[in-house]
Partner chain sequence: MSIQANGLTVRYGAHVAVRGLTLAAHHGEVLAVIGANGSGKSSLLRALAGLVPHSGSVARRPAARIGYMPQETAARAALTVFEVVLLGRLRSLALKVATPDLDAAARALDEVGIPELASRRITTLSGGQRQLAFLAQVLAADPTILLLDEPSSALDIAHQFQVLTLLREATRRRGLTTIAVLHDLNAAARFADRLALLHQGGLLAEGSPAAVLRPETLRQAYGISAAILAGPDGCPVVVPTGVAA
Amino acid sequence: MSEAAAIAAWRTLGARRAAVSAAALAGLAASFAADLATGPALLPIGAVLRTLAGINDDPMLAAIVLQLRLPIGLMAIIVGAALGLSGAVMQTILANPLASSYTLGISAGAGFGAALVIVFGAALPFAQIWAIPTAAFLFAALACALVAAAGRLRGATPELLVLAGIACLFLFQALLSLLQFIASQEALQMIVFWLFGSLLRASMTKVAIVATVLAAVSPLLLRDAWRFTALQLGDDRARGLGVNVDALRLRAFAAVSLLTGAAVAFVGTIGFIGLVAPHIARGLVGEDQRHFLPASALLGALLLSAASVASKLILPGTVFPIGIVTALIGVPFFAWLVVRGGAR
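Could you produce the structure of the sequence above as one chain, in the form predicted alone?
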């Protein structure tokens, strides 16, 4: 390829990436507006926008939009971005397209932590406010630490890390089943509801916590973007380029632990966002991590925001658990990705 052709191809790729980002941002804005407008009481988009701008004098409308629906809409965007970004990092450092916080047991660890408090800590006065999210966060970190510990073994490979993650998944699922077996009927209902995933308990305080974690972790991951790109060439080649592979994976696992723990602590376990969003981003912007990581976060936010809208439209007047909706959307889409990959 001549130099002029290479420059033209690079400019075309850059224009495509810019167009993808613009389209995703526009879709996210439209989905966010629809999320605020939909619900048991359907609201006109214009009225919602005027309320957000502070030029609506209807107190009832302001209460519905600003106090009830705005935290849910923002939480969907922030949690989706965190899950999409964590999934992209997991797939990169493990060199496995099936890797995500959900498939490797990190979300299962969070679910076990939440169930542990529900079963044994229901008498705590702060259990419903902070104990359940805190336990979910800590056990998500524990699951991630177990997988990372496997990576510290001599001769550890990405394949071993994946197997360690699958082992964590089955371990925490078994422990969770044990808790469900011994739980009371009331506690069992709470566990099942939490495991379904729901945005209905979102508040601006919780949104601020998850947003703070996302804002703190994202720059650290983007700083390592070129190292993640080098890692895709293989561990040996990455080391030849001066990358400390073990330290990079350790930092990545710590970041994934923070993102996943904060994301699922308040909304429950939500699957397929961290699995599907990176695949879409990879097909649209390529493997360059400088563009792949932000695109995964953006598309994760778009997918979960769209799922939030869908959860309100399946049955008018009823809000489906968001985890069920993401599974209904994610399973056929991921099957299509697998079939398309096999055809290629």
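Keep in mind that what you see is a predicted model, and the values were worked out from it rather than measured. Only the largest set of C-alpha atoms that superpose within 1.5 Å between the two forms is called the rigid core. Positions refer to the first chain, counted from 1. Compared with the form predicted in complex with its partner chain:
- With the core held fixed, the Cα of Ala9 is displaced between these two forms by 2 Å or more.
Please supply the corresponding structure for the form predicted in complex with its partner chain (the preceding block corresponds to the form predicted alone).
Just this one chain is shown here; partners and other molecules are left out.
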């Protein structure tokens, strides 16, 4: 292969990866339309699209699509993207395909924060509807800070950070159990329901908040894309190439805590997306992070949007908690992916 041919081959590869992401985007659009069309009343897709475009004057239809289903459909996409992206960054900086905000206790931190407000929040001078997400966000950030601080103590090796994350998971789960133990019946029920994860609490204001965080953090992560790619070759090599590895990890942790905190604050604990979306993305577009990060976000959005559709179809008339759906559909799918990957 000549020099020109090597460059051309790499450009072709880049174009193919962009095409994969474009296909995921098309799939996401289809899933979003299906999400708006499904529910207690099944709507024709054409009517849904006309309503979105503002060329439908059936007020009933407009109310269902724009006020009830649009916030939920958008929330699924934005939260899925945030979880997929944060999972991708975690797996990159920790050099561990099992890392995600769920497995490293950040979601558990958020759950504890939410439960804290549910149990003791009556004393707070804020409405619970905002106090719960705020506490969930703050405790997700605290969990992240704990893991990062453990890394600062003794050189931020990936192994140490993963261990710290798992310790964090156990700590917040224990604290959460403690809260559940002392909670009243009603509070307990609320905690359990929050932990299920649900998109039904979505509103356009909440969508806008999570979207703002996603829009603010994504460019910062993309700016480090090549440095993240270099980190895939190991800390030593990345340092030799000029990466300030410790600073990069810390920066990435801050971004992940913002993304995860914002994502889980309003919808509760949704596991698995952060684990499986990057896994699929890696197989499709490789680990050039300029492709890998956007693809992980897109696939996360697609997965959660599809799960939202599924949550309404399993038992007509009932919306299953989305956290349960993602795990029930996701786990067998993930197992299939892993087995297939191992056989290759």
